[in-house]
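Only one chain comes next, encoded as structure tokens, the form predicted alone.
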Amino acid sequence: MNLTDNCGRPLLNLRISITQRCNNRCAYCHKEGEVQRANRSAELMSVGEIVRMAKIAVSLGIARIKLTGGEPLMRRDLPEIVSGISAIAGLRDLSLTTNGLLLGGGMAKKLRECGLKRVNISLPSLNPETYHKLTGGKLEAALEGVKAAIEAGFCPVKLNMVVLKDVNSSDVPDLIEYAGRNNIVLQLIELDPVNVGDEYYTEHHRSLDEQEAMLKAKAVTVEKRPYMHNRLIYHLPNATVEVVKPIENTDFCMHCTRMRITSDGKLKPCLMRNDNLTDILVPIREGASDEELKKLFVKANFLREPYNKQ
């Protein structure tokens, strides 16, 4: 079985929340567009409550799954939850995004060899002075996430820069260099208004057009991901970098093939929107058998449609 949603585009991606905790303080982070930030003295998700709603999904035909937050390096049980849904049949990918900081110490190998397939890593700057600013943390940390990351054999490693005006867009170029000499993949992305304030967005929001241009101008092959917001790639002679516009773009929306589970257990079929969830922890925890669970996926996909229409 394969959801497709009324404007015809298929469920393919579940990203999950499984904490809104973190080392990191970064005024730019969506989290995962929640209103309001869990308890931070316990999670709300156990293991199992997270596995059985990953299973769900897969049944489902949704093969992909990413684990987010907050920083799920967080929770000390995250490789219990890695292991539990690497195992579920029909998965296909199973990815983290993490701002690495945790990665180091054997972390990054332990999880990898509970059936973690790519992580994702937040790295706004190479600057040690501009990434403190930014998240509050120290890049030596970061990088010896990156590093980790690379030794424990994740394919790929990518690197996630949300580009801010007038504060680490001159960094972009030493990124792309870095993620070249890594042979890793560089993520530029645009920022968003979600959880961020006006003032900080109207102040640090910065169109990327002028750095697809200049990535056009070098690329030697462009690849468009269909499946994937219709982002593109381009191939440098050195390096690849992945441009990621969310913002007021009709293409990005029109082929959004993602659904989100939010750290309270909530079906969230919208990053852009909280007035169309759908509990499913609750059920969970009053017993639902997994045909009911099936029946409030189908519901939330049914309330999936683009939020910036053509």
Ligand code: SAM
Given for the second form:
Amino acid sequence: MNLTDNCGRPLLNLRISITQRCNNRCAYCHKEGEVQRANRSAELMSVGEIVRMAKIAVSLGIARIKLTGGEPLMRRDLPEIVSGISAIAGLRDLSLTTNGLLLGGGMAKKLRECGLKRVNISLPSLNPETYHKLTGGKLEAALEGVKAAIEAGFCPVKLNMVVLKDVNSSDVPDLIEYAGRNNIVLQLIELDPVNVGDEYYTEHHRSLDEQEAMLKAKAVTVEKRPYMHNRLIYHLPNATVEVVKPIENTDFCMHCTRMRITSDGKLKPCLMRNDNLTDILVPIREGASDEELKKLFVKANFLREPYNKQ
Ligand code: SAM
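So the form predicted alone is up there; where is the form predicted in complex with this ligand?
Once more the chain from above appears, this time first in line as the rest of the complex follows.
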């Protein structure tokens, strides 16, 4: 059974933000659309609470879960969270989006052993200076993370590159070459305005039309992901590149199958909005039954609607 919203969009994917803390300071970060709290460590959801929410979600037909943040690896109990969620019967995919800085030193391998299936690693540039300027972090450590993810056997490993005008857009060919050489997938992501200042957005947003035209010309085949925003995947002779274009894109929104859970335990139907959240953590802490929690998911599902409408 799947939940479907008022526009006929099935609910298939859940993105759980497990912390607001991060060890990078990405200039472009949308912070998963969350309102930032003064004390980012406060009110963390416990492992048990996160796993319970995931169980309820899976019982309602949500078969794919992604852990995000902040930086999920800032939580020492991430392996326990992964073990708990991966053991849920009916779950088909469990993935992590990370800056990769803490994936080395055996962590990637440990997470794979705990049942994590895939990782997406943010890599906005292969130039150490640009990487540092954009993230505050060290490129070397991120590349160690990519290496660790590959060696741990995650498949596919994906690189997430938010493309920014006048900052890293000229790095796209290098990233394509790197991804191809390492047999990993590159995602080119259009900058979202959420939690990014107006000035920054105006200065650095650029549609990905130019990159897409180049990919189209080189592609051997093009694949569509109908249950993931109708995104296109370009299979080039030596690399695979997925393009994420959310801005003013009605087709993207009409094929959105996601719900989010914020790091303070609220069901969030859309990255772009905070006026339609449904608290699930407080009811859990007040002793709500599984049936009551399912009803909260159903309510939040009916609050889903395409942000960009036809
Ligand atoms: N710290 C983790 C990381 O770096 O992947 C997880 C959090 S980050 C918010 C999750 C994803 O959002 C990353 O892949 C990042 O590239 C993407 N992202 C961040 N800010 C964005 C923005 N303004 N527009 C589009 N994507 C963005």
